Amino acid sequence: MAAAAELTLLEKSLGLSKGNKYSAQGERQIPVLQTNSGPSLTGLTTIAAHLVKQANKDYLLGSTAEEKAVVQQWLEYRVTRVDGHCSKDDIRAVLKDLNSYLEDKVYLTGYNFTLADILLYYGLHRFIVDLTVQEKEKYLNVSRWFCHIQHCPGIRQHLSSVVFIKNRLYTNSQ
């Protein structure tokens, strides 16, 4: 999904009225937002943080110094590790890292939903939607996190819902 489309989804999920126009620059199609009151903003995470502040939802950027740093870490991870890496091996490495990290966490910062969760969800959607049932089971923590995020109000919007099958346990009643 193009960064401009993600930013439009983010605007809507934050309750902002549409009106921002995004362009893209360079070979990697880096998003640019021309603001009404100042210089243009460049980069997915820079623009996303600006939109969060515009919506007065600063808690999505983290509430403590440590949490803010973790949000920044995952936003950077999104741009450096997820964007532009299309090979299956690259994505498997990302999913393996993320699966291990999420083993004891509900959200990327632990127990608080943040912008990092939203943008990583948007960035991974195109890959997760194509995973087989076996691959989803292999990355169980990622699957749990992804399923949880896609059900947060206003996040998924028009993106296709990814189905995660839960195996039922049957008792042998003879």
The other form holds:
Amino acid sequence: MAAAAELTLLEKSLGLSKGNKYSAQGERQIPVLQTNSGPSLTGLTTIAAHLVKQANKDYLLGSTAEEKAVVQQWLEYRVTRVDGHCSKDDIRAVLKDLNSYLEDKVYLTGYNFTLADILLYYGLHRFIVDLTVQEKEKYLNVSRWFCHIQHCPGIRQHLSSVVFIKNRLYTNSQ
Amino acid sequence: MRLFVSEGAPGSLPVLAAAGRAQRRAELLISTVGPEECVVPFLTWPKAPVLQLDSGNYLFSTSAICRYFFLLSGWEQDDLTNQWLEWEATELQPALSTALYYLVVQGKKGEDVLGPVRRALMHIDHSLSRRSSPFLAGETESLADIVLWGALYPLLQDPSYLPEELGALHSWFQTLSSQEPCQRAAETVLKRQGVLALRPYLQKQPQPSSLEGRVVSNEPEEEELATLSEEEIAVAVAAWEKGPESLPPLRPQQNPVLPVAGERNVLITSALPYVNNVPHLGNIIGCVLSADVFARYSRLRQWNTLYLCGTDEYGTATETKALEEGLTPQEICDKYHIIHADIYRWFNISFDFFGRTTTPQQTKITQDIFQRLLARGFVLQDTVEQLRCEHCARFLADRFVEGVCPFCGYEEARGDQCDKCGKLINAIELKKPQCKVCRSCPVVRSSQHLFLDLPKLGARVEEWLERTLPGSDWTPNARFITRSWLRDGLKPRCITRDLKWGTPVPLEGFEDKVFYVWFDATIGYLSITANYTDQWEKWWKNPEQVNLYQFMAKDNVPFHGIVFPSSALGAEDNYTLVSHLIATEYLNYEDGKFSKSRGVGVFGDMAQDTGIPADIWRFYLLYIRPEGQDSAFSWTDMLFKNNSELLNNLGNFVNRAGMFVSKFFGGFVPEMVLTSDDQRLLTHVTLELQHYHQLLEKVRIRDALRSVLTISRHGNQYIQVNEPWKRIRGGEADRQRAGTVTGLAVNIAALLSVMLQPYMPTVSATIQAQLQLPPPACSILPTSFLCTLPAGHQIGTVSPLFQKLENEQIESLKQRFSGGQLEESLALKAKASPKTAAGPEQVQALREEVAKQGDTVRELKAQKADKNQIAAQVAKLLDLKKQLALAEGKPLGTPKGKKK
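Starting from the form predicted on its own, produce the coordinates for the form predicted together with its partner chain.
Everything in the complex follows now, all chains and molecules, and the chain you saw is the first one.
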């Protein structure tokens, strides 16, 4: 999904009606938003955070210092590690990290749904769609989290719903 | 919150600068980890720095850590700042890591390095000049400035990588670099060594991904050596050529050693061993031996060094021991003080003075500190409930009570502390208390006691720690323990006891009480110094000039890090307080604990009887020093390390180098004509030597020993590749080459002998005698590798340094120390007091263990448990039965073990 399309999705899920136009910059097609009030903004997470504030949903950026830092950390993770170089091995490493991180968490910050969940969900969607049943079981915590996020109202929109099987088939896997 | 850093990790720069800027530095507990250590449990790759928050969560992104510090101070980030941070992560970092990799790891220069980052640098410059604002996100400094400055500093601090034409970038960089938080961060991370300080970290990191695929090389892997720059080689060669003349003059030996103004005055103490116990290997490595290595190193650096220790002699344990052996407490102390002194002499511990705490000086200084504390209102009086054993007719000291820990339920918690959870315990809180001597249940009685008002002193201690900790070499565990004590809140601590054997309390109504050992044991360092010189106050009331290093195991940290500093600060007499508190973790024995009562493990006096030389013990104990984490003594591993590292690596190299000189050159060091290969080796040796210095300056004793072995490995490889034994029979050129290789090798051996001196003093002296190393070169360790054995120097007779340890020998030692030496300690006891065979309490304890173990075995059999598991438990039972038989004085059946 191109960054511009992703930002449009985000706008909708945030309930923003205006509909910005985005241009893309350089070979990595980094999104640029030309704002009315000031200079343009460049970069997926920068623009996303800007939109959240515009929608007056600042809580999506975290409420405590710790939460805010954690949200930004995962946004950075999204643009550096998920979007970076995505060989199969890289993605497997990402899933493995996330899987152990999410072991005791509902959302990326722990108990609160934030922008980090939304953007990581969008970023991972194209990989999760392709996972086999066995792989989904292997990354059980990621699957649980992903399934939960795609059912959050207004997030998934036109993206395909990924099916997760409730009963474990490969009890001996891992 | 705890910050994990790694030596030379570039991310530490922005993180420390941001912490400084947001004034969060004091809240940070800093731990250093290795470059390949995975700190974050959920990440599969190593990452440093990492911040562990008090909630337990981790921040592993450098920017997120910096952001967090700023957020804590209430500084939010605007869109522009966010944009810079995103750009830093996605654009700048990949370019920068490539440039740094070229520069630091591959030794490239100029455009090779600048090329990858040029566009990024121009982008910053343009943004700054277009907006004509001094900072990245506007008129005032923001998080973006700190994060980008930190990322760029390693590269841009070298003016050749800060292009002249980028004026706006130039002035922005200068402005930030001159700020105090940035300056401090730069000094801490780069240590004034420039970008090379990043090498230990960067060379352990995978290649930046942007390089992958490009650097496919078919060259054979040369060796795991770092790439050297021309400059490094030139500097190393110049130092080598200067030779021993460049050594500073030798410090004259002084007696007594006193601090000298303008010099580095190093006062080293090792935790005072308790007199009535024979120290085990864990005690020895934990304090006296570790401190000895540092003291010897400090002297090699020509620092003005005083190393002190002594036996801690007061307290109930001594009284009990005296009763047991039918002697007076003083006689017990006299007897055991000598045993201790002998053990440390055998281990070659280089104390300037080994004293004791039962001296008039101890009484005088303790009472003086007490009077000053009393006069200043830091002493409280209160009634204490204490455990009293009616059967033994005395109050029980903490160490004589055992019971169930009220916090974690551990069954063998001591009266003062639980070994399992580490919490401090008030003896009367123990569940199911037992007198350790007679096993009867003690009763609670009350008695008047004096308390040190720690809560009132807490603020001073905290203020002192805040000044002392940053930039000091306190070990991470020492910092952690001290911090957690302060965090949990200080409570008044009782400083008196109902005993006779101790320092008398100079206060009406307390005539029949003495000071509790932990109040006056730490004062022992002062009184021992006072027994060494009447000018002791020059060391102990001189915080400006004296650097105090205190060595101990981690259980001693609270007394040295909190309690004694509280007394000293409260006494208001300008006492010298600890500058560097060096605490080890625990050393285990094989898979369990050392245990005197069960006779498991090797004790100081027995090490001598094994026939293994003291230096081998020193080497192995230092090699496994519990630095940063617990470690374990293992006989098999000791055999392996001796035979591989000492015999095959170090011994083999030194011996070959010397033998070539004797055999091929008649004992005279040959002429050396250095080729570029030789120069590179010389540079590698110099770099490793510098690494050794860096580590020992930070008291990383175990790690520095690795550097010694690395150099000798380089040496072996060098000889192996150049084959002087073949070339010596060749033509003129070959013979000259053989001479150069031999000459360089023997000089490396000479350097190794000095580097080895803190670790293996006897072996070091042997090598130096064999090589006839001139005296100043033996006693000074310079920071670069010098040619100390010039051509024409005559060496002495060369002989092998180490002996192979054989399997059978080790097996039998393993057997002997696995609990069997109860026999020996019993024999000792029998000698001391002929009428008692074995202590009845020991026999009783063993009987209980046999019974317990019997139950375990029966249970397992009933459950039809795994065969091997049963067999192991049965073996344990048989062993216990054997011990019991021995303790009861019954004859043993024929031992099954192989003989030979």
